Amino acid sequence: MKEIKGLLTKDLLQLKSYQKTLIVFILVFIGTAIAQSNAKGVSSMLIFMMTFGLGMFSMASFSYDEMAKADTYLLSMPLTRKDMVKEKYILSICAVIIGAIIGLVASLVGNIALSYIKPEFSGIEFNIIETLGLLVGSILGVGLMQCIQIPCVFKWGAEKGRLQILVIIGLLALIIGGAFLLIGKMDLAISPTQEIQNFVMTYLPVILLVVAVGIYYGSYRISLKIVKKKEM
């Protein structure tokens, strides 16, 4: 464990210098989602930028460690590859929930603070169901992309990786759209049970904490065979 928080320290250490840039991010992004029309328009864009902006921040670590060729250092170190794969999965999952939990603030004090700018939005209700749905929601949504594109970086490197992430989450976002689409024409009839719905509404978070670690674990396993595979 001593080695995966070195690791880390390492890479907090060279995000550092990021920080002015997410502050300026931060305050862009709370100004702006304040100027929206409505208090559900605040929560939904400062919880989703929030955990998207920290869970790619977590992602320059990658550049700087293929700048400085650091992977031939680390491993002259009493360090394995698997060590190297699994803080960047670490790193990567705590900048994405500490990236929800600051959106979740800023949502809170995105409302409070359209309540006074917009007084016509005073006497809306907070949705704590809503709002932790957006939360689950952009957690998720963030998440499949670093599986994606952890596995692309550790393959191609920073910088030539880009192109086949683009490729890659295009195409699943063809094939969903396209599955969409077809259920759509398909026109079908079929409607869950009330009891089918009361139990997927009641396991919802349990089933999609599974999703979520079956995700990770899955890309994870994927990395790790690319690194012990590489020449470095």
The other form holds:
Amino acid sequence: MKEIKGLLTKDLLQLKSYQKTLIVFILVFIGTAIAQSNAKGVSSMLIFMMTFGLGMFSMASFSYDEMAKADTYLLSMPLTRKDMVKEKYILSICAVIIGAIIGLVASLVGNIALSYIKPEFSGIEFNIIETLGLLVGSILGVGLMQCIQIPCVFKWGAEKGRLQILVIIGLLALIIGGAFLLIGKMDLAISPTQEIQNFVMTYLPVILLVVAVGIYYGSYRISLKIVKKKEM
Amino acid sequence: MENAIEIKKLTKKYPGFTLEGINLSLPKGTIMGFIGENGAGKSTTIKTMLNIIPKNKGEVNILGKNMETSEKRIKEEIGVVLDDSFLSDYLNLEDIDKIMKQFYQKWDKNLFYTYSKQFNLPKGKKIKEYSTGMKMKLKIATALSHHPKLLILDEPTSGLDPVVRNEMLDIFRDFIQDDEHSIFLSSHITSDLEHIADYITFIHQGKIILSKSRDELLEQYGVARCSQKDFETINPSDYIHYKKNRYQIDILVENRTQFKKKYQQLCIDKPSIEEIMLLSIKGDK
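Alright, leaving the form predicted alone aside, put up the form predicted together with the partner chain.
Full complex below, order starting with the chain above.
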């Protein structure tokens, strides 16, 4: 466990130089959201942007390691490749969750500020269920992106990995979009029974959690396989 | 004598380059200089022995333990300096201390700051603001601060001016004062090794071509310099390599005294490690 703590310390200290940029990023988004939106808009934009921003911010640790060729050096110490992969996932998950929490706090602050700046929106109710849904959705959405991105970065490096993820996300969008288009053209009526709908609605948080854990685990196994074979 | 490093038939294959069946032993309490031209396989040997690069074949034992079964325990007891990699340039001394104390059980903060002070490393500055010499000193201070028994150093003096290089060599001399300590040091600056190494190992195109004690090399080997006419009188079994220069032929011989007795008319000198390396690599047989 000390190894993981050491790696996390390294990444957080490296990312410290982004501290000011991050604060500016948060403030700019709060400002933009207040200026352009109503109460609901502030919540959705801030929660998603903060989750996304922090999630992507954690990925910068790969670039620092790559620039210093730190992975090679780290392997000369009492660490394993498994420790290195595990730590990157812990960092990414923590960044996404912290981003979502900052987003939530920022959206509350934004709403309070909005009620003073634009009093016409002060009557709009703050829907807690909707906000939580947005929070979970943002965490899962950004999490899914990371699950694709991390193995790509381990395989191709931070720079090339960014290009690869664009290609992969583009392909996924194409496949999903194509599938919907095909279903539409085939004129298939897919309507789940009431029982299925009730089941999904009742167990949605558990289903989402299981799916998220499954995707993260799958991504971790792929990354581990890549790193074990990688020539540092 | 117990060995600090024992490598048997270490093999690593790449398309276009093979590290072939490397065998070497470093007796405990000594320094081995590992030399060869750029691209000869020095860094690959070090990275493969440390399992940074997965090997194809071979066995590595360090400090009496097998690398396959005791990798973490071995790495707790060694200090490594790699030529081209370290931690991020955006960190400073305090950051390095905070990170390293998590990695090494025996990390000694006081020792780290003592070395940093001795090497005049500024505490608050980020590594990116350090000079090349300072960066190397930092790598060495980091490698020494968890009380390692063995130092494995890849090109620790390359890119450094003679003054800093000498400082480095003094640090290595201090470290080796303890009989339990050993150093494996790769370099292409052979003059450095002539001063401190007890053993010299040459690597060329992924193969070890020579591994002997420095004294044996410098006291027994010789370089005879002669004309083409004299060269023709020498029995090929009496020399190892020769190199034709513009005005003379340099001949590398394994036993200077015996050669001198047999060919009294020829001039034979004590060679430098560099001459032995050049003749072994560039010379003909």
